[in-house]
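Single chain ahead, by itself, as structure tokens, in the form predicted on its own.
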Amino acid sequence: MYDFNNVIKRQNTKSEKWDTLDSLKSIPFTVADTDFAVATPIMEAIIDRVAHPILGYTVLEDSFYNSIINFCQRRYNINFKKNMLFITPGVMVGVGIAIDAWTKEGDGIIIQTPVYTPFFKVIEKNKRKLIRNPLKLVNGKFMIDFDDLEEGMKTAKAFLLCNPHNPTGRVFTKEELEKIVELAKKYSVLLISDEIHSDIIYSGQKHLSISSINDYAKSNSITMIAPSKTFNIPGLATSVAIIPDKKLRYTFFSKLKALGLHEGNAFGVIALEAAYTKCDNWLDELIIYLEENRDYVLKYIKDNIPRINISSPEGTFLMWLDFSSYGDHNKIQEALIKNNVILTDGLIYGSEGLGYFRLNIGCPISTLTEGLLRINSAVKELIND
């Protein structure tokens, strides 16, 4: 058994989440890394490498590629070949290269808002046209508006999918993915799928990679995965682009190599291989722990703060909380900060995030409990204001 209850101090580690706080009294539930210790096999692999006094250029051996291939086959029953895999220094780097390689300035790219903030930036900074396909809240669950999606597909060149979805926690079903692919085929739209959260899937759900849906999806898609969220190693900036189609592979790799981003770094390569070969048990226990955290939040809010509307996430360690019944968005933010609980402002995910705040539950239950108490105090102040 692994001790996910252990509270680890992260201040003064150059942590983006913990070392950027305005108050040392605050608890952040923001940046999407977790507060859990990295699995022992990963740390041992890194320490063993550090013991050698030279940190030179690192070759990607067959064992590296096989670790990815076997992990995907073992956990998702999908099969890739070595020549379909490319290392990138982060998922969004891979997404950006795909956009640059396969679309041109002014081309339309669809995103499903509210969505991960860098999706907006990678489209706008590359001078592409942003096409929104807002998710609809139906009976407490965020659903795809397929009529609106089809309208967007008519003028789009690419569709940037986030599955599992950040911040709503949706894990899209086979039927939903099939319909997405059907529309993409009808309008000749390229599929770019960010599946970085695909390892954190809760009971009753199943992750399906977009490329596994059918032959069209396989030959017209790029899938981005990484061990960074799952195994809490995002600082090592090592991700994988999966591109089954030969022509797409050639164009992508040409751009990747032209930018000098194809080599990887010594520690990221070693950590990925250790994560994908030696940490299945750790991951299984992590998912159980996170699901218990999710259920705890759902019950606490239902029993103590029922005016916060919440859609139960099907995956990820993120929860999307609707505070809109408490009034002005900025005043809600101020009340949270005053009570030393820092959530991610929903407006950074698009205008659909008005009234929403994102909660990161990737932390020990004691930290989460304290955070919920502080949220409760904040909303009580709003009621009495």
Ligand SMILES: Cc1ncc(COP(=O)(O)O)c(C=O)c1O
Given for the second form:
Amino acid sequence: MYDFNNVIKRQNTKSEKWDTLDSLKSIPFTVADTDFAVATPIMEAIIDRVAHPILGYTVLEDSFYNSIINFCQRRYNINFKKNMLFITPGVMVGVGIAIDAWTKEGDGIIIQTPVYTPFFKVIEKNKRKLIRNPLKLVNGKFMIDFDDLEEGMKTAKAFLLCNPHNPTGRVFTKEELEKIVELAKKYSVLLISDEIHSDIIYSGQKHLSISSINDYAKSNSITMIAPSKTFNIPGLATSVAIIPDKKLRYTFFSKLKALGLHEGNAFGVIALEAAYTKCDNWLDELIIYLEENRDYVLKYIKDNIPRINISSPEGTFLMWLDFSSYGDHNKIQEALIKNNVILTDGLIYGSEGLGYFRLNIGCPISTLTEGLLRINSAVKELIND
Ligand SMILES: Cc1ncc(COP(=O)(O)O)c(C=O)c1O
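I've shown you the form predicted on its own. Could you give me the structure of the form predicted together with the ligand?
Next comes the full complex, this chain leading.
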């Protein structure tokens, strides 16, 4: 049994989440890393490496590639070959390179809003055209509007999928992925699939990589995965691009190399290998812990703050809370801050985020309990206002 209940002080570690707070009294449930200790085999591998006084360039040995291939085989029953895999210093780097390599200025790229903020930026900063396919809330669940998606596909060059979806926590089903691929094939659209959250999947759900749907998806996609969210090592900036098609991977790798981004960093490489080979039990227990956190939040809110609407996440350690019944967005934000509970402002995920705030549940239950009490106090103030 791993101790995910252990509260670890993160201040003064240059933590983006904990060292940027305006008040030391605040608890942040924001940036998508977790407050859990990294699994022992990963720490041992890093400590072992640090013990050597030279931190030179790092070679990617077969054991590195095999760890990725076997992890994907073991956990997702998908098979990749070594030559399809590329290390990148972050998932968004891989997404940016794919956009740069495979599309040109003015080309349309579809995203499903509300969605992870850098998705907007990577399209706009590369001077591509943003095409929105907003998810629709149907009976409390965020669903794809396929008619709207088809309209978008007609003029799009690429589709940037987020699966599992940040911030809604949707894990798209086989049928949904099949429909996406069918449309992509019909309109010759490339699939850029960010699957960074794919390891955190709750009971009754199954993650399917889009590349496994059929031959079109396989030959027209890049899938980005990483041990970063799962094993809480995003600071090591190490992720993996999977590109089964020979032509696509040639253009991708040429760009990656031209920018000098094709090398791994010493700690990221060994941490990835340890994570993917020695931490399955840790991961299985993490998922159980996070699912309990999710259920705890759902029950607490149902029993105590039923005016907040939540669509239960099927994966990810993120929950998308609808506070809109409390009125003005800024006033809600102010009340949360005043009560020292910091959630991510839903508006950074697009205009669909009005009235929403994202809660990161990747923390010990005691931290989450305190956060919920503070949210409750904040909304009570709004009612009494
Ligand atoms: C969907 C999604 N993609 C990418 C990232 C960032 O990944 P990286 O730091 O590897 O670029 C995040 C981080 O929150 C994310 O939620």
